[in-house]
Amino acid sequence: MKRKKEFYAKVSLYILTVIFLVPLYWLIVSSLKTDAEITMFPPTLWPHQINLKNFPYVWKYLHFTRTFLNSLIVSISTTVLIVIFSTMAGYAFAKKKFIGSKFLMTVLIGTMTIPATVLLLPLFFIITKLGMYDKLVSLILPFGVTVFGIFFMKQYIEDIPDALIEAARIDGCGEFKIFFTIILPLLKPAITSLAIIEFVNNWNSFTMPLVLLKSPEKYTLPLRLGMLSKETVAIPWSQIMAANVLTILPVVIIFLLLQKYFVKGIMSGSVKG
Amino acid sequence: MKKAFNLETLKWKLRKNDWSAYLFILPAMIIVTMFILYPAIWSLVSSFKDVKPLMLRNSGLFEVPGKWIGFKNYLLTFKDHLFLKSVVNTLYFSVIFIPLTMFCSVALAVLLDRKIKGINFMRTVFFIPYVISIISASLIFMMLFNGDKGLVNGVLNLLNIKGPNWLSDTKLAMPIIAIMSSWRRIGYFMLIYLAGLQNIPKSLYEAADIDGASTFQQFRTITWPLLRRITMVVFILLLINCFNVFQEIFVMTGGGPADSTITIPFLIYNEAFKYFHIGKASAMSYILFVVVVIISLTQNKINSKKLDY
């Protein structure tokens, strides 16, 4: 009876992991495939003859180093800012006794209920005031901090004793001392979870580079591959599949070398709070 | 006398204050000041106005200052039939994609619950859509569900069966992105209920198992009530994610076919950035706001009722 079960689940899950597989597996197949295959009904499941000329012609076509430089450019920069600015308010929220830190606790909740849609128009006002427009930095400087880091940095922060803080505080060390060379080198672990949530989330993004960008050699790569799509003169779905997984490629390699940390950070940070 | 009481209170507790803490949450007050509460505040304003930007070639768009026109922008949202429509295809969406993403995810998590070979494999697996981002995501299911030449219509030809030219259909382009969405989330709602369904005591299924409780009985009375607050959290976060359907429209459909996939968020862009009614996309964007709120709070109130078991 039991055993029954199991072979059961075990069956269900195959299946759906197969199913799951279905859009990558087509990803990788339709940009292997010739122009003229990919036209082809029925389609083929594998092409006749793997095609890698994709790829040499794409990388030209979307001046891929260009805008795979402006991509890297512009996650690492905000995932180093959102780093440090949101474990530095993680960590006076957590450890600071201050006049208003609940107020301020109460604003920072009630800003992550804001659709990203309110903020588009005027974050795209303020870019053109302060001189931002058509540059990278417009990309980088307003998303130097996120909620969900101030919080995700707050919690971890919490664990860490009190008395360590103290000692250092009656040995005579500065506040900010403290923070570099205490409380720093304790959250790595968090750190690096945090780190690589939000490195994805901003290599992904699309929206604000659409908004706040209008110069092609300041393009990120989901702007450029989302632009492909809408280009007068249309090249062949097996191109923009071979762009797709260029553009893919990155994020997945360093989610399967740093898998663990982002499994945790996922998980600790949407649980517990 | 309560006076002099008071400021010493106060005296008292600036001392105590612990001033260096500003210092430390000044970069982050800063940038959420000017980038989120100030914009939040410039729409509500703007939504009041008659807001007539001012292009300036290759330095962008700059506002002018209009004149307060007091609630005639919630006016015209509420008689815009394209409005209307924006609600109704995002009522549609979140129909689909809610309870879709929900049920899957529990599922796997309690399939994957377990100790089996390739387990890892398979978590994997499910988890790699959410890092890959909805543009690239959009694009393959294009492919996929393509009326010429998509696999989908492939495998439904060898089974005899003419395929419909699935995103062009004002029925079905929707259904199609809301799975889109749902293949790309599934991973991550799987992991937040895999972390809960870890924190749920062993003994309990074993006490289960000694009354003779099937499967199905043991996940509707242990399993499913233990989550219940992972469910509260869940479907808050997929609900945000229902108003903020813009990319996947942008890509796969542009609003069409018969503006049958335009929701709420690609409609504000195109007013704002295609139309420049700076105003009207103002109103709308706060009504949108005014509903999540509602939304939130009314979901909260309801939460923390049923928590008393």
The other form holds:
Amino acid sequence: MKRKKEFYAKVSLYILTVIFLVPLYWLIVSSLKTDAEITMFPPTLWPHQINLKNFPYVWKYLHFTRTFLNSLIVSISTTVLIVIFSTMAGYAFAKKKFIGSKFLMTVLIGTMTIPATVLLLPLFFIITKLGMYDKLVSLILPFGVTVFGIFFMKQYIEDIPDALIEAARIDGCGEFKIFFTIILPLLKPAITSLAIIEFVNNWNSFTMPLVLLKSPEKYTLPLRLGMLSKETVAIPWSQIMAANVLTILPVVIIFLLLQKYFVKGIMSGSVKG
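Other form of same protein, the form predicted on its own, not the form predicted in complex with the partner chain:
Excluded here are partners and other molecules; the one chain stands alone.
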């Protein structure tokens, strides 16, 4: 009976894996086709003739090097800020007792229910007043901390025994030493998970760059991809697919390199409840 359950579980997982990999396979295969073959019916599972011209064309047409660099600067800078501030705030909410901490945490979590589009207009005015409009910094500083990040780190830090912190205090460690030498090393899986989640969020961000950037040389990758379909009469599907393949490559590579810590961090947070 137990073997049957394991067998069915494995079959289910294999089926789910195939389902999730189909869109990725279709994206890669379509990037190697011509526009005429992509629109054929019935669709072909593999290109009749592999067309690699889409990649150099997209690279040049979208000024890919500059756009890629813009996305990289925004995503890495924002992720670093989010990890730093979320870890410190999460530690304060989890291990420090101060007046109104529970109420403040409840209010912060409540703000997660507010749609981001509601904040677009006030955010636009504030950023314009601060002189950050049409600058990459406008996509970094205002988004350098997230409620999700604070809540995520708080949940993880609460699992660290108080006795460990008290023992460090008895040994003469100050608050900064406790945080940097005891707490941070224990948070490696959670920090990795949060970094991957926030990096992907910022890498794929479209609305904020669309509102806060005007100069084409400062566009990020999602914005360039959006413009690709608007700048031509016929939608160049094969080139859009090729551009998407180039866009997701860094995210896939980062995930494959850090997946061990990512799974560990997510699982640790999920079993806490």
